[in-house]
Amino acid sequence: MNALKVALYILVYPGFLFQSGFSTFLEWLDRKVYARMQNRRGPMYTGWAGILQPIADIVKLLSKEDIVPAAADQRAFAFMPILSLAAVFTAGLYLPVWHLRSFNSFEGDLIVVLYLLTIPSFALFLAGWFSVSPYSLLGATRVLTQLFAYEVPFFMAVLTPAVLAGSWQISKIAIFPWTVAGHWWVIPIELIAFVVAILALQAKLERVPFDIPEAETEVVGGPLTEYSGKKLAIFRLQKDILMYVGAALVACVFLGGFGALPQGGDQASIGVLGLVFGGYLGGVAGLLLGVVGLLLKTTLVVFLLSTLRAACARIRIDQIVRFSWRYLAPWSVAQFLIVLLLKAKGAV
């Protein structure tokens, strides 16, 4: 029974066909929202108002020619499409969706899921390394000079709820705000590290304004310019996970989470306020309000993104490592001194 649980755990939910499934929908809201905020329509023919056209267009690169260039490492150029879908998607199974069992749920997993969600950039860097060409070279530099850019900001930012609620396990960070104690005013606390954490994300997606790495105008794909078939379409199906993995990550530290009672935790020590926000009940309820917090918290997080991602054009390389050293980093470290305060004065 438990290999059975695992398994499902792995293939269905949160698994691999969750992630997949999820993510595309997301892509799809993504790419609706950006539309509409350009007085365009998107996506509109494949499925219901175009809600399938991602699927369309993964199966569609999946169908098309896998072409390796003479000049490229073969091996290295075919694994790091596998590379970078295997870290976003076993990150995504330490998210506290719903029961959290001793398998996938321990004292510092925060720290294992940040480390997951660092591997693909460095794939897409390998990637493109090793592809041997002048633009996926040039791509590749790119990625790895943003890397250094936003991902210091990034991790002092997801750190803070950490040091907020004294664990680096994601299930009790994202409980805290709702236990009898009262905390769950620390949510508003957090708004400049929540700031920081969306901003940072955009750049670990490499969205707009932060697309600079895959910018078609100066260096055609970027990293990706020799991918074609079945690695472009893995590499596309991992970037829609990412943006799901890393949107729920931000929706549970910042905004309470979602999921079932953790291992060991009671309804007497989170109160009326975490199973009514929080969503942290036993059972097939616990499973459905577990589903419903996920849903609404990550969507409103990828809202944000497109927002922002709406709103802004393209910066060049050195304005993105100037803004994220000059404002997200201090705005980071501020944030986690006053956190650091707070705890000092046993305010929390």
The other form holds:
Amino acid sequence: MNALKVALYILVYPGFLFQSGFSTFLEWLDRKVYARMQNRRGPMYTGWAGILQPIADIVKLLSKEDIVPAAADQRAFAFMPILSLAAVFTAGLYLPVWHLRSFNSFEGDLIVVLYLLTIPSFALFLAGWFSVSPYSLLGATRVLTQLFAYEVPFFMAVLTPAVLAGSWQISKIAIFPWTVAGHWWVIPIELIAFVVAILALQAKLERVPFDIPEAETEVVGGPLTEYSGKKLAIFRLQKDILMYVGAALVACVFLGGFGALPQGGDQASIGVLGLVFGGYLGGVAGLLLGVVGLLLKTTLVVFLLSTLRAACARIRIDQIVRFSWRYLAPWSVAQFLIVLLLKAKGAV
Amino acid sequence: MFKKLIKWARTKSPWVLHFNSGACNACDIEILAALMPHYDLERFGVQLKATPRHADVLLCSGPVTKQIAPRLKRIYEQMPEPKAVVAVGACACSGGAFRGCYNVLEGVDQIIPVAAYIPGCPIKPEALIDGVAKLLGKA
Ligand code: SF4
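I've shown you the form predicted on its own. Could you give me the structure of the form predicted in complex with the partner chain?
Next comes the full complex, and the chain you just saw is listed first.
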């Protein structure tokens, strides 16, 4: 029975099916928002308002010929997409989207998720490295350079709420603002870290203005230049899931995630929605509202990411390194100090 | 059922690669115009891709100069199956204004198989959309 439950968790919710479905929805939303901001319409004729467009893309790629360049390392070339998909997918399992505690959560899962989210970048680097084409090599080195720019600010920004909550467990950080009534003001305090995390997440996802590794006017397709067919489909799916996991992580850590009252034990109630409706709901209704709330927050984060993408133009690789070490890193240190001071004064 | 799904996906998500095989650039500008907000080809799921490995449809503009012919062939060979080539503009169809010049071939189909010809000098973005739609209807 228990094994069946775990299998359901892994395969259906919050596992593979849910993650792929919701992340393709997020990609559609991202494309729509991006198109509307450019005064376009975006995908229109694939399902309702083009909502099935990402799925059509992936199915089409799956059915295409799969070319492996003769010079490439055959096995590593095929292994990289699977490795990166597995990493983001596993990271998604630790997010508290179902219950207050996901079925495998433990003290310290935040660190695990952060490290799992680093693997796709390395896989991308190795993918470019093993495809042995000048463009993918250039793109691969850019992936690594960019990694050194955004990773430290991202870690520091995400760890700030953890220090505030005094826990390394995502679900505990997520419910921290709701542990005491009227305690939600810890959310606006983390605003600087939130901004840093959003910018770093954008860089992690390699989207405009930080899409330097795949700048098509300079390095063709970046590390993915030589990928086609099924492997490219897996990379696309991985990118979507990475967007979902990253956004949901930010929503959990900074925006109160699920939202809950610990007095009810495991029973979930609602966060922001609860404040709006004046009161906490328990039981199934609260659970459902909690899930909806978290998904809405995730969508909000993705909306911010797409706005950023539409509003900016690509910067150069030296500019992103300078930007993140000159601004992002000091900002997150400042945020860290603010939180430490608050803690020392006993305010939280 | 499975075949139907694949066919649906293929017609709904044609990714294009734009290749200038010696055009005077007017057709290229019209291709870009078709992708820009006014005509917005992304409505049909069309996306411009940077590398032949990701593309399904090769949009060729220009009569194919002798210098670029082997490269065009190579790009075509780098695209994964199934693939289609669209000859964009009078030049790409038959040589157009450059027909008979010492340094050009007479159209894209001298080098690679072409699935759709879109005449015009330069083409209209509407013509391009119509041509691609007909091509997808045939698929
Ligand atoms: S068809 Fe006419 S407009 Fe188009 S590339 Fe040829 S000469 Fe230029």
